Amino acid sequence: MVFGSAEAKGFDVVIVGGGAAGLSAALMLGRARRSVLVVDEGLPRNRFAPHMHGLLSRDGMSPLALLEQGRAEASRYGVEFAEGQVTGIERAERGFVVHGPVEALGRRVVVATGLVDVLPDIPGVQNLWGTGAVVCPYCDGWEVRDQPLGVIATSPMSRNQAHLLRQWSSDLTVFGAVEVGIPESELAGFAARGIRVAAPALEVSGSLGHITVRTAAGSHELSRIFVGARPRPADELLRSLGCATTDTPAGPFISTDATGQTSVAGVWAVGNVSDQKALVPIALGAGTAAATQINISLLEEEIAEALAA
């Protein structure tokens, strides 16, 4: 789809990011008879995973299949799509101009660009990411329950990941816990729950079900590795607009209200870009919550304009 570059095409809402949160918002807004454009790069965070879990009626479905179905559903309600990267968002007299593969004017803007997992610099982790090396016990713990598992510690926060993962398996090893600063009191908690501590991982190899972790002290054979990936929100567009942030244990994230509205009027942030813990079901709900509030804000604006006229 190509719009004329001389003049931006206008929409009620422009959504940047076509993942679960963005598509959920687009679907609801399309059903509300709002004109909607979704601009998406086609690089969802979970694209490496063959399945997703914990989503009612869609448990085990491919995340890419979910997005394909979501685009088809939203299209039925008139939602338009453009493929590519948004390079900037600027304020305009009646909303915001979105620059990217197309030039579009949106009365409201939704940013649903997600986050990037910054992986530890250990050979082999990147190659296994999304299959043999993952981050979320809720998403991937059941499939390897009661099997030998490992956690590659990357910060003191890895303590939480290890204790949580202990619910799925009693055969659990944490690599590099001491080196990343997990305190002695927490190491005692590991020992009390039967969680082993090993030297830092130097290399990871194999495939799901047959993972080898090499350390300076030897090798460990595991079924799956859980990695304390450091999340980095893809929030550059929101920051450029002046959206306020809130400090979290994972670093600053964009501040929003319960519907995803940011500190900048007319701008919403939904999904992982503003909530590190937004699993797919949560992201879907966040998109719906944002859409209903956006529609109300547009409606109130239209009422005021009608009265003024």
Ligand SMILES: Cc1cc2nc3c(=O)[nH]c(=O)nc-3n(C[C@H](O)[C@H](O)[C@H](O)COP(=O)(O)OP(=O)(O)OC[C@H]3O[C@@H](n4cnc5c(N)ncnc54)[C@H](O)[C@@H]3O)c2cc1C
Given for the second form:
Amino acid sequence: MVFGSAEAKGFDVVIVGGGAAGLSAALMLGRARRSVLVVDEGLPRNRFAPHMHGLLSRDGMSPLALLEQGRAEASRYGVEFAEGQVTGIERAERGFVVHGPVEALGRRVVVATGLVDVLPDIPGVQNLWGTGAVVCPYCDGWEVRDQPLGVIATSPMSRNQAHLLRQWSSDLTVFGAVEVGIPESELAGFAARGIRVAAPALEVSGSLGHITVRTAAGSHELSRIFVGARPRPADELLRSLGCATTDTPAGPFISTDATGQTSVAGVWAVGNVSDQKALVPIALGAGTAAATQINISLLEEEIAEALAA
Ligand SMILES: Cc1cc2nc3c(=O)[nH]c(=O)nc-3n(C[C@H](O)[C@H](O)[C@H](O)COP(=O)(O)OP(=O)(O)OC[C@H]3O[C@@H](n4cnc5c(N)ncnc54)[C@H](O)[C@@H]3O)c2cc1C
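Can I get the form predicted in complex with the named molecule as well, since the one above is the form predicted alone?
After this comes the whole thing, all chains and molecules, with the earlier chain placed first.
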């Protein structure tokens, strides 16, 4: 469907972000015979990781291979793709104008732009990110079960990461727990479960399986470190449209209903951009839930238009 200005091509749905959430929505909308454009910058959050875990039937697959396959599958149903960054979304008479590598009009917009992991400013962490330094015990805990592990504490919430990780290994050290504000009262819980507390990490080095954490008091040899990265949702486009947010322990996130519909009619937000806990299978499901609801909303509009005509 083409509508709007002569230059901009029109689509039923424009999807910003082609990670797990965006591609999943695109696949289902394409299969529903909707015209769909996916605009993607190509920087998925897990691009640093060689393997992805916990996704039924794809456990251990490369995250980038999953997305490549997803693009190929969606293409079969006519989904179009544009590479690059969307820089703005504006309301139009019948939907939204999306500005970026191409200008496109969408009757509905899905923003699936993910989040950025803000890492602590400790030399070496960035270099090891995705291999020797990771964030999620569910994603990477099994591979290092019963091995010496570390948690680089970054906030009082690192208390939860440490206790969780203890399920995978009893040889666990938390660096900088007190310094980031984990209350002294919590240290008894660490001690009761055999979790050691050490001084803050000054530097991290090594490679996968052989990580050295240096503190003011000495060095620790570990298999892997888990880092309390701060999630920063890539939600600027949604905020500029006026989408409401909800406060969470990790900061404000865009509010949605169960299908990803935001407070702004016609705008959906799916995956990590609106849900910090959206691991790949959750992001995939969120994309599907949004797609089916968007299709219904387009259908209702078409029924009303047919009646009016
Ligand atoms: C190191 C690491 C390892 C992980 N391992 C696992 C694992 O093993 N299993 C698991 O289930 N989960 C894992 N995750 C979590 C996983 O990364 C997320 O669940 C998943 O990426 C969420 O998908 P998404 O589609 O919401 O966002 P993303 O995958 O981040 O995709 C967002 C896309 O939108 C694009 N984009 C952003 N802004 C714009 C813009 N303005 N214009 C155009 N495009 C834009 C980005 O470039 C990106 O391509 C891991 C995360 C990390 C950091």
